[in-house]
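One chain follows as structure tokens, the form predicted on its own.
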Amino acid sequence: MSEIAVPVGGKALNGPGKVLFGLTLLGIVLMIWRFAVGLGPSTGLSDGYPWGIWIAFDVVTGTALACGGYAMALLVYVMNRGKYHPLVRPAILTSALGYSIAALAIVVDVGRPWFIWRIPLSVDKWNHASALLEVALCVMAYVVVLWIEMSPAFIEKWKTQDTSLGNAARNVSGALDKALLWIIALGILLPTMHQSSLGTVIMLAGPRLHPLWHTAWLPLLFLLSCIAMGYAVVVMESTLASRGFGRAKEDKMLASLGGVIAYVLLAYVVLRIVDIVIHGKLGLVFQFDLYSWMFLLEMVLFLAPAFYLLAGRGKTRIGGMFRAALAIILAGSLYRFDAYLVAFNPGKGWSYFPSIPEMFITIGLVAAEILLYIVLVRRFPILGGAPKPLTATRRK
């Protein structure tokens, strides 16, 4: 696999692209309607459930799925595993898009979004004991950091142009190269802080959160699971991109990554089980009610890919890697949904199910993210490796 990244080229709005564009437009129309009528008529939210899928999926789960850039930065720059460097730039793109969409989802979710600008600027009014403030500040900063990390891909293309934009790109290039090390360091610090703090936020629910999920170890569990989910998304993105755009395969590199993913998964599972045992919650696992079954399903989805990847460490076929990655994504997503919605009980008389507009706004946001990814990889040098060579049969 070549480290030289090149634009894929081609049309973004082909058949699937047009479908994604249509879903994006539908989401935009519904967002405008949501702002016109307010949260009450457009959502299933209530005083008992002040957050729904826009937070549980678009933010809490979505940012974890967007941790591929963070996970790869830990591996390449902290653990010094330079052989995985070709996976970094596509991972950063998925992270930048994922976090940007999550930030937009927050704007859609809050009651008075026109006051969001006050969060970073009203320093004198900060509640320094607030976990949610830390999440907000870190996410805002990390979105900026991710696009700065992504900027070399844009500059590489623009600086070849004999235009004012090309001149600006050439002038910025040198300074950016010098600053990038510090930007990368910040890009490792910020998600470490806010991903753990997402666990802190739901930990504050106290007795309203079922004991199988409520623990003082929630920040560490959220952090470990997001790293595993980040690696899983890298595997899925790389696999789908190589197939969808006809790029050179990265199968050996991804198979090697499988061992890393397995140890992260096992660390999470061991920590989760130890917490349940030492805090006397083991009996709750075998009550076989809704919460017990959800917990057991989580454990199966975490453990199955871990054992599979360990059994074929470094030799796992890409189809198996893809299925393992899918299981990890489902496991981490289910854990977050359970913690923020299923296992959260605000008391009698409260219930929540997302409204049709809520669901289609979420679908529109996801469609926009995928569409933007396609547009950017077609126009800018993000994916490494040349297209697969034509076989003799195909040349004919």
Second form
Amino acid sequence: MSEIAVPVGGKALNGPGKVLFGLTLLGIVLMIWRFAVGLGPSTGLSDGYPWGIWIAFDVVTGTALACGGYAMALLVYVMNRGKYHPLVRPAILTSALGYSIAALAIVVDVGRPWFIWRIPLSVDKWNHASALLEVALCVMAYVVVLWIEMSPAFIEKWKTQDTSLGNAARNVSGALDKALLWIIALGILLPTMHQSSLGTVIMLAGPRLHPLWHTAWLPLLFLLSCIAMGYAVVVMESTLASRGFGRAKEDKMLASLGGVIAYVLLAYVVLRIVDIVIHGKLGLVFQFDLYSWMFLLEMVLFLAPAFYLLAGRGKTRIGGMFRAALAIILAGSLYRFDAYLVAFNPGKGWSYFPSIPEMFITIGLVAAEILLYIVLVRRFPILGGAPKPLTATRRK
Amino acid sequence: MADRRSFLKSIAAAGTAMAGAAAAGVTGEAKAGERREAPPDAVGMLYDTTLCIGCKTCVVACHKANDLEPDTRTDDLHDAPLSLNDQTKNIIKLYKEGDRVSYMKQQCMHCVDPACVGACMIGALQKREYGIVTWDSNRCIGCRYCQVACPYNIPKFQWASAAPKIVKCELCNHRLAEGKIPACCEVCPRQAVIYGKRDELLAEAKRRIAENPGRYVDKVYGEEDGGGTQVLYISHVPFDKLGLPELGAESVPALNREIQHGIYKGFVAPAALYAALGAVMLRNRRSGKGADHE
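Starting from the form predicted on its own shown above, please give the structure in the form predicted together with the partner chain.
Zooming out: every chain and molecule, the one shown earlier first.
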């Protein structure tokens, strides 16, 4: 692997950066206000819809979109496909940011955050039957794991500095090299556990979850779709980064990823349909009510990119790859939104639509994530495929 | 060749792990019949729609007994909440369709195998003495998973508060400790809701149905429903009209428990997967892809 990751360089806050910074600030102010007034005045949530976009989007969809690091680690380290290695570090960064932001969203969403310390520490009171407990513990652990996985990028830069930070970086570097394999293994184990458990979590809604979504296979379906979403995000991120920062393109690598994604997508669709057929729920698919339309839309969004990628195989053009990735991201996100919001029916008289501040807190979180991504790839060696003057922008 | 073999092996390892998870899901579904029984000392209530006159004395008494402000938000005058809410643990509703009329009392069902307890991460909601489902303010994080899980939509959240609590009927366990009975049962002028041991209440319900042919729907709601509840209902109108869902005899959390325990029993599967991942990655690294390591 001749490609080396180098910092992109340049100003951290250009025009779009300032907009993102403004949105982040607005989000922070609204968060403080939310803690002052409580969840009622600040959100559209109710006793019928106790979970809204903070859970369905920021946490459930957000962490799945942050599965790029997981998907790439599976491919590169477990399946031993070393050629994809340049994609790993940026993928891990999007994961680290995505999970950190999701963790913050949970703090904002829960009503009594001052007891969050109990989740990791009140070991004797753990309810082992609670899938949400497992998700919470895994997400907490995984945020730490992701930043350790990310740390070589920071250490590589600091190592060259003649400061105490540089000394510390040089000291840690050796030990980290040895431990990293086991940390990466943990970085594969933890998402396998909690991404599937996100399916188990909403399964407990039981009779209040529409039968087209409620199945004992929810854990497996959530796992498969998050892997597909992870690859799709890597494709998107890599394409956008190569355009936005004028880096060399990773077209060939991305195109050959397509074959892998297609089979994951097909596996998901087959499982979904088999479940519906063997449990006699096929009639519900053709009711043509809201639920059946949403289901059919999901199926189209999953199948279209699968066939597209299969038909083109490795030869697909990058624009097509990008559109396929977009479809996969929409498919997986819609599946999660449906399972957590649309297909959840608390009974007559309840409705939910996010409030304006609720939406702007989510927008602020996403803005912060993008902003941090830009700042970090500008400052640290994360992106591969560098333009010619490799060291021109490096700062010592 | 060695590379190809290790690649296939690693796929097999990952595949086995996935299949394991899937199988746990499927067998979980098959075995989900695992049934919990009410504790021998289980207490509860029996509500009889044919006796209730809708006076709502129980609603007022419940507010008083539980130190909840009277809910006058409906018309700024009467203590007349429209549904269970952040200051109402017990409510009387009316079902009316043509000539058919029935009152309906709603509060926590104190399930034999409660979904809220299955949901709760660190046991803020627990099934305790006499099978009463209680809430502990010292453990609740306010995640509201109990609200998502409860098939009866019972637990309520104090949305207007910056330090919110979960509000739900705890069968007046503070009064039981003083030797009294739940406030709603104490004040009911018609004995439409009575307090007692669950098996005695169940026998009483069946006796009433047997002795008054044609008066009741031939079923005690809560005997089996959703795995059984400790608050029981007998009615002259179909239970679904009263807002009581058709749940079948299996409890809501049974399937989840089976799957969680199937995958995570003794933490064997995750530990095995971790070891397998580490082994595969070690071999991959040693098989000469030196440039691969970060």
